[in-house]
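For reference, the chain that follows is the form predicted alone, supplied as structure tokens.
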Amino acid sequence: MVEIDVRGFGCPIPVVKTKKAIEKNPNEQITVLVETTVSKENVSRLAESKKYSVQVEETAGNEYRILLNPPGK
């Protein structure tokens, strides 16, 4: 599993870092930590466009943990 912590970064950094992680680790689950609704929506949209399943968990302090599972997993 790969974890990316992009809390504190504004868009497009969370999307860019998530895209790089998807390209570098195409068959692994990726967890992305974000702190804004906009970042959550943009990362989720990117993952869905790559056919990943997306599961969002809200954590303490209105932050989000986004679990991205590659196609077929």
Contents of the next structure:
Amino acid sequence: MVEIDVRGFGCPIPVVKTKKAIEKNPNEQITVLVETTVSKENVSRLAESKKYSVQVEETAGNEYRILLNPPGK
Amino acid sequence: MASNFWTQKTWIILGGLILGILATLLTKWGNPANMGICVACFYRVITGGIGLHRAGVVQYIRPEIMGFVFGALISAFAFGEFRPKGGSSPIIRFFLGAFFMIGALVFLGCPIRALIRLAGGDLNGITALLGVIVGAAIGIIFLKGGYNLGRAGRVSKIPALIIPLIMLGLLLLIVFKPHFLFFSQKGPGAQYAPILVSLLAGMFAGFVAQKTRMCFVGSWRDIMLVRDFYLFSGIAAFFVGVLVCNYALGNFASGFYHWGFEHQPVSHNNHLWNFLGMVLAGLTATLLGGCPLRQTILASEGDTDAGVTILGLIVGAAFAHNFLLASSPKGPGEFGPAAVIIGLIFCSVVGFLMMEREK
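Just the form predicted alone so far, so send over the form predicted in complex with the partner chain.
Next comes the full complex, and the chain you just saw is listed first.
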């Protein structure tokens, strides 16, 4: 499982880093830690456009852990 | 989830449409032609109003800007999105903000006004939009190479409230008009809607922009970077709103607006520098992560780095007029082209040096 932490990065860095992680690790589950609602929305939108299933958990301090599952997994 | 996003997209389209109509009405209510809303122009006019530049035709305190901040601040608090933070290379953001302003004032408008100008018949808007797109594309090369300005950390509420407080101060200045301010007697600075109208329109726009994340450079970036049309749908609707409203108000029939490159309001038709000025604007905004409207909204949500960017915009506007960088309807200023080239070099160096090496 791949985990990337993009907390603190402004737009569009969380999306760029998630995209890279997806491209580098196709068929792997990816966990993305994000800080803001905007990043949560953007990362989710990107993953859904790539047919990943998206699961969002709110963590302590109003942050989010986003679980991205590749299509078919 | 899919139906959820459909709603989000519907909102940004609706928001863009209403803002387009509002921008057109602001001109009817007193703002300059093809300049119902222009974030770069408005910061520039405020810069003149407080005397940081002495270009006599563009001095006033535009309450729309204060409105953007108050509207976004209310929205951010209401939806739990006020989040004080800072420390992501503020000094670089300051200069990117300053160079954004210089590029925009070589064209005479920000990416919002490029759309407004085009929807008001000014075909120079096309050259400008091409510039924004090319600028964003160059920015994407850096982004893909690992460019970023570093992480921001949490800060206390106090620094996060400085920009809203500055805006409150500016609002008091325009209400009480102490005589140390500068107000244009003629030119775009002397054309303005009533204070309350400008303020309320700005607040509405700030609220909508905060909720929808509307961004006039991010739109183009997202199409090229991730084939995402969410932000673009908002600015496309904005363009349609302005265009339809201009026809509905009879602005073309009456001869107030006409289609063409020449004799357009607050505009020149030097294609090369319109284009390169907006390449600089598109590139700086992409390196910053959003256009000046977006920076203004972020600053209202507690992002102190975006607040520093706003100060950069203001200083850039002061330099643009004090050092003859800004264009006029006659064409580019004497040193405008040189400043654009320096800005492009600055961006390239920053873009290259701030690339994170792959682990």
